[in-house]
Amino acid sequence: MVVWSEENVVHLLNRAGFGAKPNDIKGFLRRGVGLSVEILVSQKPTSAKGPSAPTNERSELKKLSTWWAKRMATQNARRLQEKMVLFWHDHFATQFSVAKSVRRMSYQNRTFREHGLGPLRTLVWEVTRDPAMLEMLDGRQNRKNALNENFARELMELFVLGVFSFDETEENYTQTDVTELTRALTGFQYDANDVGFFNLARWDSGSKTLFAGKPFQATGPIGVEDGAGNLLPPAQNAIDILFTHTDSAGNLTMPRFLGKKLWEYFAYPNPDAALIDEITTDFRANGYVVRDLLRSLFTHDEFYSATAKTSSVKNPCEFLFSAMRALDAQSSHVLTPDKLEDMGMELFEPPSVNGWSSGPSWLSSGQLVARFDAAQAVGAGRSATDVKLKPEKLIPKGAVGEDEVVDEILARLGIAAKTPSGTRQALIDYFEGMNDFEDEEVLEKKVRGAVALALQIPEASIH
């Protein structure tokens, strides 16, 4: 049974969203572990989206991603939202570069907004008719008598089945599978208004095998949706078999892949498979909602775990938007992508359709040093357009020694039981006795430095 205390509010406010203010911690912490969940994943779909420019100027794409990246650090309510709407954006990865439209790119985004935790067969859909999608993996070229596979290869290996079955003992689809899957998902277009669609007439109506030989083949006109705008019956849509695939012992190997990546990005690595079959429960049960698996996942004891809360790195929107929040600074944004990138997480331009790599990458050479740039710049924060910090709010009511002060700054943080006591007391040691708190000097040059310091130091970066 999960205890639920200021620690365990700040660890679910950290990992379901981008951090907490005090105040939120508070309301949390009065509402207890389920209630708090509940109003985490219930938020209704939005279809809110960013400047939509018909262009591929990089400055149209600047304004996206600082509306991305304002929405990111500043909405409460629907924090998870944007959270998972993230995640998908890393899961279904797609690059500015290849799409080549603002529009593309900004519809796309608010497609994980309204879909991004609700039923997984909607998203994967939407997906395969997503405009950017299409460009980044070429499935608008992908017609009868002119196959490509981009777009199958990778929505088996990447988005949906992976490689592997979860023991790594099994290969989960063959070439065959990969050129069948392709015939099915032939036909899809958008129009010049950046409309996702279905060209019937494109489509390779055929006979089609998946996973032949299996328990759960799948033969017959298999594709995805009818030419009139409806998904197909399950034993006709490619999307419904994908999601029939199970291992030789019968496990159904969907749930498992997605299960295990969540709870990599919310909690730690490398899960075993009786942990993701419990959290994985309901959502086998309801129809796969991604809501489902998420409030199993924040529930479980287990991702209130001592490893849960030390065993990965923030990436950089998680450390950057998690430190303005803890510490109550403001910021129009402007300049936010630009640092995100620097940390080597470009809005809107992942790497390759695998997305960012994560965990200890993150903190190379270069990486950190822009993180502590980026640390700096929140501590000397004096402008609303960068970043913008009252000094004065950090410190305690009544406080008189800098150790109260490094204290509260710490705990701001979330990283005050974390933090090593040698470190703890060089930033004690870094006031050097300047503690009269209504002194300017002391505020400006101390406080913000002690701000910058703390972020700079392993366990600002790990949650």
The other form holds:
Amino acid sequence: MVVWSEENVVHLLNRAGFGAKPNDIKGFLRRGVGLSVEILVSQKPTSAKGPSAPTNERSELKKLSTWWAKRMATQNARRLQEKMVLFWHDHFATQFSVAKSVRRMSYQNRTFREHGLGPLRTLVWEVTRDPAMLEMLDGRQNRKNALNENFARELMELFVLGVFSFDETEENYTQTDVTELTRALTGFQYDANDVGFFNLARWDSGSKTLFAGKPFQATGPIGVEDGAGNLLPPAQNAIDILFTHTDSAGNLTMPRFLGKKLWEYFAYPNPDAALIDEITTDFRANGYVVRDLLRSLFTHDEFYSATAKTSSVKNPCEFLFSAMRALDAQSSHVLTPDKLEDMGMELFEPPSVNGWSSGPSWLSSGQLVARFDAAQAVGAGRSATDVKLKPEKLIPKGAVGEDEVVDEILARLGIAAKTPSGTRQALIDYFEGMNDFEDEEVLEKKVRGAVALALQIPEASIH
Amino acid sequence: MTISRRRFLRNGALAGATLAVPGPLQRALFAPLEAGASGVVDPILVVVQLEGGNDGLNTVIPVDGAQRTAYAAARPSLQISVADLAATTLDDPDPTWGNALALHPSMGGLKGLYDAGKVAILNGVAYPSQSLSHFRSEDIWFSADPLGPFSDGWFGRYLDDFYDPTDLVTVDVDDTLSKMFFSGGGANVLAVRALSQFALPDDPLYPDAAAKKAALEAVYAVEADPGQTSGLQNSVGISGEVLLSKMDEYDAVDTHWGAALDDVPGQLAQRLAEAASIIRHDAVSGSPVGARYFHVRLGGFDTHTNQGTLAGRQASLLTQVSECLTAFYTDLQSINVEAGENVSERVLTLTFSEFGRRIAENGSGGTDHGQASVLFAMGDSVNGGIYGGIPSIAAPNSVGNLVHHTDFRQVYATIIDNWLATAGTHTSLIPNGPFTTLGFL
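How about the form predicted together with its partner chain, since we already have the form predicted alone?
And the full complex, kicking off with our chain again.
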């Protein structure tokens, strides 16, 4: 059983969202783990979408990025929904520089928001006919007698199955499977309003065989849609057929593949198969609804283990927004997209279809320096256009020593327990014996400096 | 310089930042090396990665003979005409088939360097059981291990064996660190897309920046407490500490010295110019930063659509590659003059891509993922020429891809044994060896 403590609340909100405001913690603490997780996973779909100018002007993209950053930084009940938008953007990674349209990126962003917690089948279908993705992986070019296997390969490799089985001993598909799936996925296009559709006339209606020789082999006129806007029945539907794939021992591939990816995103690297099978039990039993998987994940004891709290590097969104939430700092987020880009996470421009490299890769030398910059901006922030921080709120009432200020900052950031005592001391030493707290101007600068420093230590980038 | 966090690291086994699971090899520890078998002292290596899978068949192209016939048949719209290849046809024939070969017409600059004997063309290179996944294939090129799952990079292993983890001898001119440098021994590699990025924030509203920098250094110098600190915290702490210690040294590198690369448009030129600036700094200034190994990357080679011929996606990329390599070569000659020594003889530049592309063009004016492709090695110490012919175009493998005749690990073995270290060293860095070296060094 999970002991529902403040530490665990902060952990949940760091992972299932973008950090915790002081006020959040009390509310979630009162609700207990079950209800807390339920509130996060059971939010109704929303089709909220940001600025959608039909242009490839970077200035318009910046507006969309700002709009989304603000949602990530401030959404309360819908914080997991926004987190999953970011996850799916990383998973179905699509680049603005390839899709060449703010509107197409905005529509894809809306699709992740609308379907990100729902049935995976629907989400994969929406992605298959998504205009930005049709550009990203050339799906629009793929038609009967003029095949382009780009999307089909990545659908299996990166989106649904993976190259290898969970234990990395078996290859999940052959080049023949790529070609056959390519044929099945012919016919998708989008119109002048950037709405995706299926053009039956461009579809290869012939018989295909997927996974020949396997127990789950499928043969027939496999496709996705029927030409009237409906999904084909499961036996004929390429998406459903991919979901039936198993390893030679009969373990379903997709739930393990996605379960592992989500576990690594939310908890720690290299989980056991047994753990992943546990968190995907409901997901497998009830038609692959993403929220079922997330509920099992966030209520699992292992999610609250010490390893799960210290083995991941915060991505730039998590790093910046969790700091701002913890410190109650405000921003219009006009400059946030630039900060995220410098830290290595340019929204709508993942480095490849494989998404961002996670973990320690976030802390390359250049990006670590960019984190130092962002930390400085938060600490020094005096304007709401950039960041507005009120340092006086970080001085505990009646404080008589600089150690109390440092402890307050570390506690607010949720890193007091894991910060080495030497590091804490170095932060205290930064105040250089200033303990009369009378020169408010100097004090303000010191508090701001200490905030920046506290965000620059390794512990602030790890969760 | 003492690296306090590392003391703990050396005493306790843990995993973190650039620390991967130790590789499968039992390795001996060698003393740092001055001269490789080539006789070059302090060799420099610049790896240029062409990301996405460069179409080798439209990079080095058969001009006549049976290979040309097969090439033209497979590529009705993507073939480059014989007439258009006149200016870039090479003096040497394909060593396997005897027919004439040409570089893509956009690579006139590289053709000039080839004519001067500065370029080795390595045809038909790949690895066994080709994966057509970009990412699996990249992992294999980075690890030099086609068999196991990725654990660490071949160059990371080299750094582990020849350097101390705190020796910062490698710069990845990129946002994130290439897996080629991942290391079980915690080798630190600078990864930064521009040296100008590499400075602590300055804030006019915030006057005690110096105090804060001192505090930051103090924070990163804190002795780790094994009972309290996770492996990840430690490895982040170590890289931060190394980084802070090097910042002032790198601040002295002049990046506005008038490199020829500055006049070449595009990201590859900008990033190679950073490498050139560091090489120059170390050659001409009295306080070298000590960086000798570089990695730069150019993306966009995944030409499933609109690959083009004389113009188009691949032509534009190959133009960049050729112009960048040519300008880089020019810059090294300028550095020779300025430094009064032959720095360029110490510099080897190698291009690679994770795979080539399908022989037959696809339905959208592009090519899908393939197998064997071509690499270029460039430098004043390179034995120029063509190494290996283009694999048989008429006899592809079962999925229509060029079958390789040269294992990519032979290229690495050549570089390790004949450039970075001494004969036989590659067997301790590349699993499943030994591999026969090639003659380009």
